[in-house]
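Read the single chain below, which is given as structure tokens and is the form predicted on its own.
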Amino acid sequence: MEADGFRTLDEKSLVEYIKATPALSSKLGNQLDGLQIKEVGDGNLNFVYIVVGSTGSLVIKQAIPYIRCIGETWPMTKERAYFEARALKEHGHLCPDHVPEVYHFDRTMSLIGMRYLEPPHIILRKGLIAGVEYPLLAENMSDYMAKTLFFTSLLYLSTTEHKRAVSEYCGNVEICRLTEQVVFSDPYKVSQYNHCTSPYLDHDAEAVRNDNDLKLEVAELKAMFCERAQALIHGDLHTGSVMVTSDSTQVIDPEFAFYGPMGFDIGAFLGNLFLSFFSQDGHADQGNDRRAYKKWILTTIEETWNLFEKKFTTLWNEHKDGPGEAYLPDIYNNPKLQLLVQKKYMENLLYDSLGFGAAKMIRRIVGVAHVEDFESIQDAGKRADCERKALNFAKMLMKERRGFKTINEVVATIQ
């Protein structure tokens, strides 16, 4: 046990913890004999336990004081659990249909107890690798992003409310610094943690490090990430942070949450869909060439942004006379001006989203943490071919993003 009272739990000690915590034991009907506990934390940072009893179930997530996939040589604050629990509650309040309920939070133990998303829920990334279509994905994710981003921005909040919230989430600085390093810095220099599909992509990784135009763009994106407190963002909204069934979409793991640029969330999700698209040739076989599935992914990308834009601007119109102080109604006081403001705002947000999406793609190919979409392709040469196509697309997107007026134009470049 550490001096602050924290201790890392295992299957045995977790049972005792649950017994001593009414908020958790009650969710299991206080029937605690014969609990089935499975550790499923296959991510980079935390321990995650599924707890199933005879009359209930839940998930326990515990943050540890280092990056799990690296080890104790890379320390990391346990306080990220506090910001994750807070963001889950705030986003859950704004969009309850797509965020799992939090039952319990213990700041000393850096531990969250929450709803277990039972089977057939699956991590979206795994479903995409398997070639499963999710007909409500664009509808649900656009709903989640529109609500969580709009209602935590100055389009809805007063300056006082917004700055108070920004101040609170500034405490998540260490986890933000991790993002700054692995997304905006490491891929563009020699770093001990970088790796790629070698030797196939060695030249490609070197080309990224020597691309001055790319570095100018990523410097601008990094500054935006560090400086623009636009809304309460999830901060790590990739396809591994979403659980799905054919009729359910649930966003999990917002431990990177802070007040940052909206485009970082939107770009992360769209960028990971693009990664999935480029990986599909590596998963094709004689029985399924994945062409139809690739078309579905591109359609989902288009629909996600287009639905988001429609829902976001609808919320804006509904609340334009509310407390939000970004565009005061006595200044932006006619429909023509309102349309011009919204057009400019959404145009810039698309540029931001494309840039951040490209940055997230690049770091997953030549940076520290890769994605299963590519890593599960056993043939290294085939994997590298898929990754190279994704990398070249991402580089183009980052450098030329301001030339696109719609997401459909972006998609058209790879069809």
Second form
There are 2 protein chains.
Amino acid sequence: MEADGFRTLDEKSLVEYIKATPALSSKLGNQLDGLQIKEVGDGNLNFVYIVVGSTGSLVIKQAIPYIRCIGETWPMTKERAYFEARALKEHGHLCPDHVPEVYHFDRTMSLIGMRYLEPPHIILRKGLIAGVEYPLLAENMSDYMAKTLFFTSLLYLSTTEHKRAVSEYCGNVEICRLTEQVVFSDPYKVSQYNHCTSPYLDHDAEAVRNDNDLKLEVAELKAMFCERAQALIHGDLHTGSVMVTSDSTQVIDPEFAFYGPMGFDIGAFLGNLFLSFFSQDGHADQGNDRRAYKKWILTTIEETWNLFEKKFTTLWNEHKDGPGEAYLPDIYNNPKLQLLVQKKYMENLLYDSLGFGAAKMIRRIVGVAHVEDFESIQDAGKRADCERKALNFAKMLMKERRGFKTINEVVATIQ
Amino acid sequence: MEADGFRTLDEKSLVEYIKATPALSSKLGNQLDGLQIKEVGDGNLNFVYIVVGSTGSLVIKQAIPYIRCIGETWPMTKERAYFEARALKEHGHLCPDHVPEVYHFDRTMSLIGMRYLEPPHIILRKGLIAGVEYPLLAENMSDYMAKTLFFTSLLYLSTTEHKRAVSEYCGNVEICRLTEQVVFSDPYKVSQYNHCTSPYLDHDAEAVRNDNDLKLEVAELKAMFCERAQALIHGDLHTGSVMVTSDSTQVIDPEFAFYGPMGFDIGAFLGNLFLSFFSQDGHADQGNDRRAYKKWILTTIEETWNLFEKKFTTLWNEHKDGPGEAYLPDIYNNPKLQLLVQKKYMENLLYDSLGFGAAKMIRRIVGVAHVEDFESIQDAGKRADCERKALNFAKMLMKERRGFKTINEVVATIQ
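What I would like now is the form predicted together with another copy of the chain, since the data block earlier showed the form predicted on its own; can you produce it?
Every component of the complex follows; first up is the chain already shown.
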């Protein structure tokens, strides 16, 4: 046990912990004999246990004080669990259909007990690699993003509530610094943790490091990430943070949550769908050329943004006389002006989303943490071809994002 | 006395307070008989006492829990004194030549003891009305703004230090809300506190309330004010917050301080110089047509920005290998890129400053709190003419600010 009361659990001590914690044991019907426990933390940071009993189940997630995939040489505050639990609760309150319920949080132990997303739930990224279509994905993700972002922005909150929340989440600064490093900095310089599909992409990675225009743009995006407290964002909304079945979509792992720019969430999700798109040629085989699936991904990208835009502005219209202090009714409740204001807001949000989406794509190809979409392509030459196409698209997107008025125009540049 | 230990001092209880406070009495050489005490709070919010003894002097500033110029019907947290004292100390540390020394702060009493800026120091606004040239003004104000803004931004601070400070100043939210209301909202709607030089400007005020383009722009500026924690800004940097002599420039009253957009400070100062410029025709008489003085003001506006830009980028160059995490040396220490990055940064900062400057001008003509520059013009028709020219210039500036590449181009539109 550490001086602060923290101790890393294992499968045995976990059972003792659950026994001593009514909020958890009650979810298992207080029947703790013969529990099935499986450690499944395949992410980069934490330990995750699935606990299944005869009459119930749950997941235990414990943060440890370093980055699991790197080791103790890269320390990372376990306080991230506190912000993850808070964000799960706040986002869950705003969008219960797409956020798993939290049963228990222990700050000393950096431990969250929450709903087990039972089979056939799988990580969306794995479904995309397998070529599975999720007909509700755009509908559900646009719902999640519209609700979580709108209701935590100044379009709905008063300045007083907003600044209080901003202040609180400033405490998640170590996690923000990690994002700054791995998304906005490392890919643009020589860094010990960077890697790429070598030697195929060595020149491409070098070109990123020497691209002044790109570095100008990424500086602006980084400044927005660091300075702009627009809404309570998930902070890591890639396709590995979403679990799906054909009729369920659940967003997990908001430990990077803080008040930041909305476009960072939207961009993360869209950017990772684009990564999936570009990886598909590497997964095509004689049985499935993936052409129809690629089309489905692009349609899903379009629908996600377009539905998001529609739902977000619908919430705005519904709450235009509400507590939000950004656009006071006495000034902006003139239908023509309201339309102008929303059009400008959504256009800027699209630019931000495309910029951040591009940054998230680039970092997955030449930065430290890659994605299974590409990594699972065995043939390195084929993988590099896919990655290069994605990288070139992302570079174009970051530099020219203000030239796109709609998501459909963006998608049209690919087709 | 209030339940929280706060009590409003008067001239008598003030002496007792000083006697009981060594940090203050020592500044008066511990000789407290025959003190000269004068209440001089001509601002909108606080009580300010000048205390002069035989061997020393000081100023006592006490915040009260409402807005003094409105009365108890408009409550306002006296915690603003805490943020004023902090900002005085922090800005004073960064720029001791232009910030008065703080001797003592009492949070319970919302009371600051600080250096008395002895005669011939006067409020800059009064000097501008009198037509006095201050040869060091641009040099000194550019110095103050460059140092206070640079060293509290991510160009110098680490994310960790920055977020900690941002979090702390989120506590000054009531004061931020006041600015939101009186600068970004009230002038654009019917509000009980608004007034203008009536009937002359009635149509002009109505035109502001009906100007969709203007309201689109001011919404964007308001969002930046609420969301963007760029640096520790003074928050109220008009010409009434500066005291001057021919060889001294002192910035006072940072009770609106918080982490906000740099352009809000720069714009406040430049906007108020523009207000002074437009008021000069109202102060011209047979003895002085003010033509030379108007030219001096415009030159001072140009020099303030141009010197600010030079000093700010010089600080940036000096500290480019320093702790700041916005532009890491490994990415941006290529001379050509460094120039590009700085050019873009300063261009955006100029746009922001022009926009906020315009907002500050507009609110002084059709909002609640006007400026003595215009109010002291007795002839209402003449005053309205001056104000209308200022208002039209400000509206143009807010809408077309992105069309100006330099401050000299802005000034040229007047000449």
